[in-house]
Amino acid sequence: MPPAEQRTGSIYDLGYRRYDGLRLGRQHAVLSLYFYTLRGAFGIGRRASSKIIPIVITVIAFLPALIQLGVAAIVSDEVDVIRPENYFGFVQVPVALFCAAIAPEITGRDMRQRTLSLYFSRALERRDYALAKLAAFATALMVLTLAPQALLLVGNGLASKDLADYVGDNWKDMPRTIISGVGIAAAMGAVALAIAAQTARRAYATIAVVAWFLVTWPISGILVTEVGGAGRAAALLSPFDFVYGATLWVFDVEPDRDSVQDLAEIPLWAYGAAVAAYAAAGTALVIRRFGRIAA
């Protein structure tokens, strides 16, 4: 080692200094995640491969607002193929697929890259990252379920013989619609997120939530029509089951005759709130494991 008198250094002035700029904050941020998932909800801004799940199932959701407007451009007439409480019947299916595929994808995404960590350093608290998932993901379930309802509403009403007529006799089904698409989106969306989020592993996750409607659906109906007496408490197991009886609650419909909802004898308000329940339960679900998770 040389004498000490020999040792040099340097300083060097790298010119660090403070952010002095704006600061968008916390709000920003959480509008920026949510903005970020729901574009991820659909693949855009990824690579090609990731844009064709969604929008196939998209499609499936619009098949049949576009096969009755198809119909009725043919016969030139008012047609009601499609009432808009069963028009929930047919999208459930593409609901609960999108469940499965992008849930998993929002959820477990951060977790196998490790960013979690830098998320919650920022201004973004660990209930906002979990909120804004929440909000985008039914924002995207909301597409499936009001977006088709809208364009069969439009497209029905640019068909008939007098638009004003036509907005005058279907006027009670629009917030109808909405309460109904809202809650489907909410009650599916958070319990399906609820249950990806456990794991990082997208396959385990997507089966998990896969499970939930179909292992659900069929116990709900041997329960509801072969058991009957305390069983009938079933119908509100299976999200195709509760979900349905709250839309037919909503537009103030009687079930049809042996249904499931039918077979149940349960006021059809108790839908509504099981739908409520399980949207508050997942949302909760959802926080606790943002709250925990290791980052």
Second form
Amino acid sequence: MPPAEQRTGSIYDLGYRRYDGLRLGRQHAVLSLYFYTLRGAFGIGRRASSKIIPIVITVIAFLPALIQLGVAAIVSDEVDVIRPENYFGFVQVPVALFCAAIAPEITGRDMRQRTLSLYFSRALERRDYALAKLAAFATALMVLTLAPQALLLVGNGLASKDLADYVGDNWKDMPRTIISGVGIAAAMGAVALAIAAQTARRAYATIAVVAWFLVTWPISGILVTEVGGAGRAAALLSPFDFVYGATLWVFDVEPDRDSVQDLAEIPLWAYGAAVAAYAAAGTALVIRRFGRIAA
Amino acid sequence: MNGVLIRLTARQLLGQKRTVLLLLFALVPVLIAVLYRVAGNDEPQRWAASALNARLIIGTFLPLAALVFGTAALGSEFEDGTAVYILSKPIPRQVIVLSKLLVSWLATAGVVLAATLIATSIALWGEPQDGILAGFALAVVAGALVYCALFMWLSVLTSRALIVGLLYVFIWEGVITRLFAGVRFLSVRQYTLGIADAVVDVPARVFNPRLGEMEAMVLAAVATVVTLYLAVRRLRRWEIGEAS
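Can you give me the structure for the form predicted together with the partner chain, which would complement the form predicted on its own we have just seen?
To see the whole picture, the full complex is given below, headed by that same chain.
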């Protein structure tokens, strides 16, 4: 056997180099995940067929604002302006559809493609992953809840004779609008994501999210309007009902006669508390799910 | 019809876990009917027809169940990549579509019909029936067929059939049909309600669909045949290796 020195194998020196450059770290990883998830929620950077559905739903959310601006532009400026709380009552439907369509994409994609292990082997922690995904999804929903009303405010302002006057008359609604829009997005988004994160299969996740919205709704309606008594607390069960109740509370408006919120006779602040509780529970469940999932 | 295909589809659709969940799903209208009776209200006929059956079962539960079964019967084969094994066999396309439709129709109709029969019987316990039970039983079975055919066509057309179907049911049928009455001719929900009216014999105050019974039946038949034909045509033009 020849001595080892003779085998100064340059052949084994592959010239590996250390990386001496800048390491962007955990914060950057979280922010990148947030922005890429937000883009992905609207299909930006994906193929055309994944853009259609988010964009159609977003357009539906904008329709009343566009119609009202169009009517105001053509007819006159004496048109009744849509009240923010009524807009929120309408926009819940596209928000629910967006949850059903997009929440499974946000969580299920990485599970199906088995890319979770790639994320978790980097600076990103499991909790960071869950929170970044959740924040991105809630932001996407805020585009649906807040952007149409921002458009309406600017459009109506430009259509009125005096922009400064118009903004001066309406600025009081702005903080309320923002609180409501953020609340709807947080409560519906967190719970929908918590449900969707339970399964990798898109179809099952969609059905489960839809079931949460649509099965609780008639139950709450019947329990509140027909059964009464302790059943009136069921208004806090259905997302459409408790979210709308919270909007009424934020805007300090009395519920319509014979609406669920009117018949339930629950103090309106309880709906606000319910929104916070649902958002917190959803967030906790998403974090828990991604803390335990096998990557 | 193809026996093997029917058996396989039935096994796919009625996996144990899903069946349990669906039975729970069917229990919801029953539970609501029980709660309604316990509360003891006036006008149970009107409630049973317009609220329980028209709004809750035909408006929500029937399309949801049809969406689950109708899009899964053929759509899950495309999603799992197993469609190619069926489509490359010498089975005529219409046999594939009809076999899949039969199973999804029976599954949907079974779940929803059970819910309708039990919930309506409870809601109308000791009250005159006036054909409400029979009328809505007939309507959900017929409506299940139209919905399943429609959703099956959607599932060969797009991989997001579930979402497109949801948009159709809750935006088109739920919102647009309410705003523009002319659209009732293009709404499976209105066909279903119109068919119920053929047997239901109550004053218009209690239950009043927007389509007459003849129109509804003809339109439902046309919609079923057209969507089935389109599904078969789409499959005839399908090429191996094509992503669905």
